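So this first bit is one chain, no partners, the form predicted on its own, shown in structure tokens.
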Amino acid sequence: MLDGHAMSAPEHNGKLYIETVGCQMNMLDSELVVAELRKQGFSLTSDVKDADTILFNTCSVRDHAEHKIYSQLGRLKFSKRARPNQVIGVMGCMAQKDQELIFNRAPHVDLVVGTGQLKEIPRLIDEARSERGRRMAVSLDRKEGSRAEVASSFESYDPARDPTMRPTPFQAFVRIMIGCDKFCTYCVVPMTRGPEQSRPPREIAHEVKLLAQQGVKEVTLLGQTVNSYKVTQDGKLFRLSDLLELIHDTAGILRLKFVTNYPRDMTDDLLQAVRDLPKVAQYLHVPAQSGCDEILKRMKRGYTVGEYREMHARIREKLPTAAVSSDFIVGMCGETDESYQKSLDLIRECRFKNSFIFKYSPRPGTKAIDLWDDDVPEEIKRRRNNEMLDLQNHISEEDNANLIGSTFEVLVEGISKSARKAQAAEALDDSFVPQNSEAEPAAGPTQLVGRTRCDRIVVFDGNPRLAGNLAEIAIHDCSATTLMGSIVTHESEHRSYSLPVVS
């Protein structure tokens, strides 16, 4: 029996398993609702076979995203027979779009709980377990109420953190506002988080003071369209380029970035605020979609392909040492060949770091869904998606040869996956246990991977305790996704806790 809250639960082993697929967002979540069950006692394990309670943090952007929950939660359909006591729950945005339906096509779950009602899950838990009684917490939908009704039903959740749960113990996401009001018509993110709505800036500004107590060095502040942010906070009006002031000398921090920006809000004060606060990364990712105005406008994008030029010129006139990348949709309804050509246009003109690039896949209750057929073959959707990937991966090695020579600036993030890996089965090969993740890293030197501030990826060797420390690097190799090179000077201090394995 657990001490807390859930001692009024049957027994149970107190191991929680948690997958998390989609956005920061939802690994914020995730970290969020570990960490509250960590209050009670849980502890987290890796194997869904060991655990009594397990939770599923999904996402409905794209359609892979929610096949694979419902695979993973059709294998565990008989796993009650071996564990009584357990506790099946659906969290995050599939959860708040399909609700009974989960229940219909998964039975055997417990719980669907929205975005807006994470902080309800470890009651909906020991409610489940005691009861054997389905649970389910979801928010308004936006036809439901007022928006003012609606957005009360969607709560930001930002108790108390998990580090366990983070990118690396250097690293943490802060949200900074949730919900979105753009519409997109390909887009469920309104319907499944909700209004769009900002949290004041001295919340914000207490949390990322918290953070770097911990230790975190790099800051994310997270938001579906991260620079729309806008909230009055004692008669002052505060917009992202405010609140980065404000965090700016927070002690500690050493890189603050930002996703995901909207074209249309990427205003000058913030321009101006990346190129003034050496902090701030020189980086944004700010998704065009298409290249063609006649599919923008099916999107409902609110932009031309001339004013996005506009912006992206914009952009490097005030900072053309920033890292600049995209999102771009291929096969939408109505795409032709013609419309598709001016996307790789777009791509060849503004020549992104990277961009990521997705298939259009129907999504119920969006108004593309209602409007238009699915009218591009999947072979076609297949075919340009491979070609634009080709194109932005010629671009972006091209790009990233150019620096060869060059010197930066990097954040330590930690061993590489790929050092990781061989580490591991060296091990194995010696017969070895492989090295504790609580225990002192290796002294000697091994591949590290780190990122510029323009958010380059570099791999170097160095000694491991560099993690979570900024280095000169000079790069003298190169591939589409990274930059290799070798240590120039660094900046260290020692460090007791682990390290981080990245990807």
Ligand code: SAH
Second form
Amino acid sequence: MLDGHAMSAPEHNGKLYIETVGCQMNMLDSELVVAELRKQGFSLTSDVKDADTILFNTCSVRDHAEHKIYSQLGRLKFSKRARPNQVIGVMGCMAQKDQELIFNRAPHVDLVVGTGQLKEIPRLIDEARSERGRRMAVSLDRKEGSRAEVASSFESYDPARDPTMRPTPFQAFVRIMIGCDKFCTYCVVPMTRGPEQSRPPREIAHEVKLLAQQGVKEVTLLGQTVNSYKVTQDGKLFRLSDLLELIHDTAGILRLKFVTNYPRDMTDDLLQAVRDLPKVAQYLHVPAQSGCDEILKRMKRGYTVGEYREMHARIREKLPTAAVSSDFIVGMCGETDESYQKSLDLIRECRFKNSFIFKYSPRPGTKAIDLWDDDVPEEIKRRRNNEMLDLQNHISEEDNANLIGSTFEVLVEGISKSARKAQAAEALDDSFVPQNSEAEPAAGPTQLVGRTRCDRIVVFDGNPRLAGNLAEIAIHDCSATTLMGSIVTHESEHRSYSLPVVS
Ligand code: SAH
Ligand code: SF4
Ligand code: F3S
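Next block: the form predicted in complex with the ligand, after the form predicted on its own:
Following is the full complex, with the preceding chain placed first.
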């Protein structure tokens, strides 16, 4: 039984299970909700069977993501019968999009909470447990009011933070905007996240400072179109470039990143900021989506392939060593083999560091589903997806091979995935299951993972205590996704690892 808030609620074990799918925005939302619930006395469990409170933080961007959540929910029907005090909640984008439909499809769900109502979650969990009956908190649909009315129904949720929910203890996301007003015809996000709203620079700077005081070294600024950020504060206009400058000198912060960029808003002031501010990652994720003008027009992306090329050339000119990555959708309605080939051409020409490739998924509530049939067969979508991925991997591997022999400053993230798996297997062999394999890092060298300033993944052997520091790594091998290297040992330091390089 929890104290305070939960006094009136019936007995429950205070264990919370949360599953998060979707983008970094969702990862951040989960972190914030968990932080708030911890304050109410909840603790996290990774075993759904052990939890009296279950939350799914959902994504609606493709059908597949929703389908997975609905089948997870289906499986919980029986567990609910056995545990009448269990509360099951669906939060995030699918909650905002499907609303009551979730109760219809999964009648044992107690809570549906949209992206703009997350601060209601602790209260709603209590109410659902003490009074039973369903609870729903969602924002206005985009057509249910003026832009200002809809915008004020989507509240940016940025309360306390929870270090245990971060990718690593020293990497944190910071939301600088919510929502999106671009309305690409295939995309559900403007409906699930509401109108575009930028947070005041003062608040952001304060949050970055607090995070740095908690030991965070790398901050990733988040926005659906992060480079569209625009706020007037005390009579001064702040764009993303101004914001980066404002937070750049925060003591303790070693790296700043920002995702995701909108090609049309990739202005020169931003490129100059990336060039001149040493802590800013030389990495730009600027999704092209397609290499064909007719498809881009259908998508209502607001640029032509020529304009994307021009933007890409400006990046190359101002930031010759920066890495650029992209997203592509294959099989958008009306995509012919010829238009698809043009996307491959763009990949060949721009030589992206990596591309996230998606098969078009018609989304209810979007323009595209109303206007056009989903006319590219699944089989062709799959083939195009695989082929495009092969091309991208081939390019990534070639470009990575050119980096063999170079030395990079790497921010060490921790033990690599494969080393962690090996450690876990070894522990099992010894009939010992570690609670948390990262909690007590082994003292000797093990395979570590980190990223270069261009966001390239690097693995190398080193002491796990280097996590959270910068280290110099010489590259001697590569695959399409990973550089392999070793720590540069300076002769003056009589030790097997160099001291972390803190610039
Ligand atoms: N705000 C970001 C991306 C948000 S969604 C941006 O505009 O770049 C992440 C990616 O999912 C998109 O870049 C797009 O490539 C893909 N996506 C969005 N809607 C999709 C759909 N209906 N079907 C397939 N992929 C989609
Ligand atoms: Fe979706 Fe387009 Fe907005 Fe990105 S810019 S979130 S793809 S509507
Ligand atoms: Fe998915 Fe919502 Fe992010 S739809 S991609 S979780 S903004």
